[in-house]
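Let's start with one chain on its own, the form predicted on its own, as C-alpha cells.
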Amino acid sequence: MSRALIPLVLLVAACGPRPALERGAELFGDPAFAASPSNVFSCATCHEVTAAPRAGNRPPGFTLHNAAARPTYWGGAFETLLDAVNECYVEYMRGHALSPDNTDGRALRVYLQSITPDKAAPSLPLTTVTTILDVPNGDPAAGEATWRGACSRCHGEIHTGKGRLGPRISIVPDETLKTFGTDPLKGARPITIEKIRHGKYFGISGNMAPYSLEALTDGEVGGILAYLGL
C-alpha cells in the first residue's frame, strides 16, 4: 500500500461505523433505544449481566448472563432470543418489534453473545402467579430492603417518588391509596399485590414488569406491604 494512502485509510476507519459490540453495550443501558418519547426503561432496568446478581439487587428479569445459549425464554413461551427481546422491547419499552436484520437489534445480539461464555445454558423457570391471594404482612425492615432492591429502581422513595424513573410512574403508596382506597377486596393493598405479581398483564393497567415467584417470594411481598403500611 502506498504510504500516501495510509492516512486516508486511517481516516476512513476512524469515521466508519462503531463496532457492534460497543454499540450493543450502549443500547443495553439506553432508554432511547426504543425511540419512544414516553419510554423510561432500558434493558438494564430489569436485567443484570453477571452470573451472580449484585448484593441487594432484585430486578424482575433474570440475569442475561449466558442468555444467548438458552434454548427457550420467558418460561418456555419463546424459542428465539429475538422473540424474547421483542417481548420486552414492545411491551415495556414501547418500541416496534425489531426485525432480524435491524442494525441496532443485531448489535444488541452481539453484546448478549459477548456475555454468554458457555455454548449451552439451561432454560430458567418463570412461575407466574395467576390467582392473587392476600399475603400476610411481613417484617417492615426486611420489606424496606426488598423495596430498595426491587421497587425503588422505578418508583424511587415511598411517599415522595424521589429518584423515580419518570413522572408517569406512580408514587407509592400515596397515589395508589388515593386512586383505590382501602377496600380489602379492591383497594390499594390487593391492587399493589396484583401489580407486583402481574405487572401490566391480566387486565392490569400501566407498564410494569411482573415479579414471578422466582424473583420475589410471597414472604418478601408481605414485607413490602408492611413497609408501605398497607
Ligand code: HEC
Contents of the next structure:
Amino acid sequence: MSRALIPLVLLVAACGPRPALERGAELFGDPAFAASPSNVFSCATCHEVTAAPRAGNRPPGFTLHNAAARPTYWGGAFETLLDAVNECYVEYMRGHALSPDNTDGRALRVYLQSITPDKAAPSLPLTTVTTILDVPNGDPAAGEATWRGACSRCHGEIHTGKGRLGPRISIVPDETLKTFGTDPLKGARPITIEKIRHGKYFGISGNMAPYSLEALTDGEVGGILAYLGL
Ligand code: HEC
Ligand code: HEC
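Can you give me the structure for the form predicted together with the ligand, which would complement the form predicted on its own we have just seen?
The complete assembly is shown below, putting the previous chain first.
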C-alpha cells in the first residue's frame, strides 16, 4: 500500500460505528457534554448502565440498561428516547435540547443502544410523591448508608460538604437549617422531605433530581432524616 493511501484509510475508519460508540460512552460520563459552565452533572451521576446496580448505589434515575428498547419513559410521560434524554439534559444539566440530527446526540444514542441487549423491554413504573406528608424518623445508621448511596454523590459529607460536586451544591443539613430554621411545618425537616421528593419540580427551583417511590421508600427517607438530625 502506498503511503498516500494511509490517511484515506484512517478517514474511512473514523466514520465507522466504533468511534460514535466511543464518543457516546465518553459523553455519558462527561459534564462538559452540556456546554453550561455551571453544570457539574453527567448522565453517569444519576444513572447506572448495568442490569444489576452496584450494591448500595442509589441514583435518582433508573438504570439505562435496555433503555433503548423501552416503549415509554418517565412513567409514561415520554414516548421517545430523545425526549426522555432531553428532559434530563435540559432540566438538570442546563443543556440546549438535542435535536434528532445532532452529532453528539446520535453518538449518545449509539451508546445507549450498545447497552440494550434485548429487543423489547418493559417500561419502568415511576411513582411521583405529589403531596408531601411527614414521615417518621428511621434508623440513623441505615440513613447514613442511604445517604452514601443516594445523596453523597452530589452533596459529599453532611455538615461540611467535603467531596461535593461543586459550590452550588447545598451543604446539608446546615445551610437548610440556616435558611429555613426548625419549624415543624415550614422548617428544614419538611423542606428536606419535599426536596427529596420533588427535586426541582412542583414550583421548587434549582436542578436537583427528584426521588420517586421506586428510587427511595418513605422508610429510607425517614432514615436519612434521622442521620441528618432533623
Ligand atoms: C440529576 C440527575 C440526572 C441526570 C444528570 C440525568 N438524568 Fe436521566 N433521569 C433522571 C431521573 C430522576 C429520571 C426519572 C426516573 C427514570 O425514569 O429513570 C431520569 C430519566 C431518564 C430516562 C428515562 C428512563 C425510563 O425508562 O423512564 C432516560 C432515557 C434518561 N434519563 C437518560 C439520561 C441521559 C442520557 C442523561 C445524560 C445526558 C441523563 N439521563 C442525565 C435523572 C438524571
Ligand atoms: C444529582 C445531584 C444531587 C443528588 C443526587 C442529590 N442532590 Fe440535593 N441538591 C442538589 C443541588 C444541585 C442542590 C442545590 C440546587 C437545588 O436546590 O436544586 C440540592 C439541594 C438540596 C437541598 C436544599 C438545600 C437548601 O437549603 O435549599 C436539600 C435539603 C437536598 N438537596 C437534600 C438531598 C438529599 C437528602 C439527597 C439524597 C436523597 C440529595 N439531596 C441528592 C443536587 C443533588
